[in-house]
Amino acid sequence: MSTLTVPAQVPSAAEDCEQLRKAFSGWGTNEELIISILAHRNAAQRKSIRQTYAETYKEDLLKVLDKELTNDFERVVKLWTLDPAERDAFLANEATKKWTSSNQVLVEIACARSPQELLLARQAYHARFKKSLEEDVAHHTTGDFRKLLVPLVSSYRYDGDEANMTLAKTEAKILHENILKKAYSHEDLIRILATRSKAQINATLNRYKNEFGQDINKDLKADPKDEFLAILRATVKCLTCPEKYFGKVLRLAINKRGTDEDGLTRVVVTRAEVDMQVIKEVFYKRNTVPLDHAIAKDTRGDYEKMLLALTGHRDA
């Protein structure tokens, strides 16, 4: 369920691009406006307004809006005004380009999301960057992360209900067997988390829990200090249960040790127009505190309003 609240009576994408140009002109930057129009526009709309607005003054919003803001606010509404698969795209390539092993970013990307979102992030990548997103994890990641990370990313899964339970048992199994042996890398173990269903996963995980006594991902605790085994339980709660996965990247965002914007900004942007709602949910029964209230007392300014607009906070 989205958090995102847009006014009965929506503005024509030329008025919205009339009040933008009045928030750039002048002294200052009126960011109250900003706010007040692309936090409250749906993606179409928010398409809509970046096109009228090139049309109109001959300038890409997006070029504006890195003129006139900075820092965090900047990146959250930059982020959040690009289209989703161009924003996917966007953070796949920073993601490949400041690699390392406990960046989940390309996982979030490519299991949190449909078959078909999947699919337009890396057509836009192609069309951004000129090449291929597979051939830059490829190029910018190594050994087992990489063979890993490239199938997931190149996947098409079937997007289907259906689940086939002979087969759950049997790759059950064989999960089991691989993690067994600590064979956590093994093309099997990998061929069934990058290529089945997420219909054909949930079954598969939950056979496997009924046969041998525990989650998966407990099993995948083994060491909790290897990397490998931590992008691996984070590609099988994209896949099953994204929204506890994302409410654990919020709770690791904003903790006494100080925020992850970076972290912050990502998990608002890409799923405020998805599941936040759920997310909210979920991070208030783990955290006893609600999600609006944690984003206030660690952010302030701007950037902080922009935030609690896109998470539903009522005075946004």
Given for the second form:
Amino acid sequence: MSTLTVPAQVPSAAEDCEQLRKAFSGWGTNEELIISILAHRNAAQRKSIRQTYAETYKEDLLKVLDKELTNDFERVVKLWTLDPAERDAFLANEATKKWTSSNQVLVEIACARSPQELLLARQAYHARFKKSLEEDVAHHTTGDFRKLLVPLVSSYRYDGDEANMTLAKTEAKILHENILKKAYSHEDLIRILATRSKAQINATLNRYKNEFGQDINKDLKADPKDEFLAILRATVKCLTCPEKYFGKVLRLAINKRGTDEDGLTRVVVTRAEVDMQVIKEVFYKRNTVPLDHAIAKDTRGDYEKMLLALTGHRDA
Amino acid sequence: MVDVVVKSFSGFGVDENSLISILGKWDSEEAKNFRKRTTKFFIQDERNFEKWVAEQLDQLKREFLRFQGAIVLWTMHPWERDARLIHDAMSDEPKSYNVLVEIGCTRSSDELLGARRAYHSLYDCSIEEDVASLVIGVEKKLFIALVSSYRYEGPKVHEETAKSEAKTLSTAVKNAAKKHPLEDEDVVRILSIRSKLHLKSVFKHYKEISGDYMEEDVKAYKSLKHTVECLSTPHTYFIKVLEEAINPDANEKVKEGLTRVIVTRADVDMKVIKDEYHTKNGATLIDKIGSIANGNFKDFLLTLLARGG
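Would you mind generating the form predicted in complex with its partner chain now that we have the form predicted on its own?
Every component of the complex follows; first up is the chain already shown.
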């Protein structure tokens, strides 16, 4: 469930634009005003604001934000203002350009989004970067990572709820056999994770647990230092329990000495309108600290205020 | 106009000539409107296309047996059409893998996407899943990759990359005796993710490097050959399909190629296909079909062929 709060009476896009324009004019920028508007508008409203701003002031709102804001605050506001498909395209592109084997952003986009959202991200990618997402992923990744990531970003999974139990049994066996012989990048293993519907995968992994005694992710922890296994575990989690996955990303982002702002920003912005409420609950259960307290403790200024606004903190 | 078609689809006997000229001449907007308005035959699918009501489709096939499936194929939404063609190509014996390659490589990125959507609606699973379970053999990886592609369609091509990829392909082909080219990940990757414009450049460099056209070099590997042909010179491929379909010794499945190519290319590149056919064979496609096909089927095909000049 979303943690975004939108006022009962939403001003028109024209009114919002006028206010934003005021926020940018004069010396410095009125960040509070920006947060009070943008952090409380949903994707459709933000899109309308961007269009109206461009028509009225002949400037792209994003370029203005780029000029007026700085650092983490700028990043969170810009990412938030982008439409979800463009945002995913942007994050994916960034991830390919500075790709390292510990980078899980591509897995998040390929697996935690709905099949339709992934499709829209791929379309946005063409429009913005003049090539396909698959090409960039193939270009910047190597070996087993490429073998897994290209099919993952190319998938268009069936989105129905039905699962075939016989298939679940067969494929649980295939997964287990490959894991036993450490053939983690075997084409059958990858094919199952990259083409099956989420409902089917859930059925298969439940079967796996019943049949072989443990969660597949426990078996995939055979070598804790192996980064490919880490990506496989992330794939499984994003496909089956994204809230837990994102809860963990948040925990690691906030607990590190210093904060991984990129991770924190990314999760808040991409999940605020999706399942942030559930993620908060998962976070609290695991850490006995509410997410907003953790955020408030570790961040400051306008960046902190924006994050708190997006995660539904009352006072923001 | 719509009423005539509805009437004829409802089994009330039909003035075939009217039917042929109405259906054969309508444009995609009229076709879409027809599907949207005749809720008896089509329902709006949640994935944004008008889907044939299954029982009506079966009845129509029987009703229009004389038309050899042409009417049915023609009235379908293109997404449903491609999804069904792919499904049948993999499921019915003998399997016609070339149809899979044909659709994966000659449709635009959005058309292929549409076919994938329709496939979900019709068969409750993704194309990739069915390919993985129904296709046996070395082509599986290539086919999965081809149907999953969403190729960039803009003008940008990186020449240096095209050159180096041509070299990769050429090396893989030279090594074919030791390792089947379709087992080579790079071959599959290049052919399935690169834009068509980029691949044109790759194939051009290939010829410069190896001396021959790639489709000639990989003649022995049918699916690979079809892939290269469909990506570089689709009309050459389609003409071959037509020639084989028109051959009196052709089996039923191969014969279906005639209807399929004419229906699916009528509004795309049929003119080029007709012109090249004429150049290659001396006779025109229209004359050839006029001489081997009969009755309503013939008339319908000829009407489709006449579209777009």
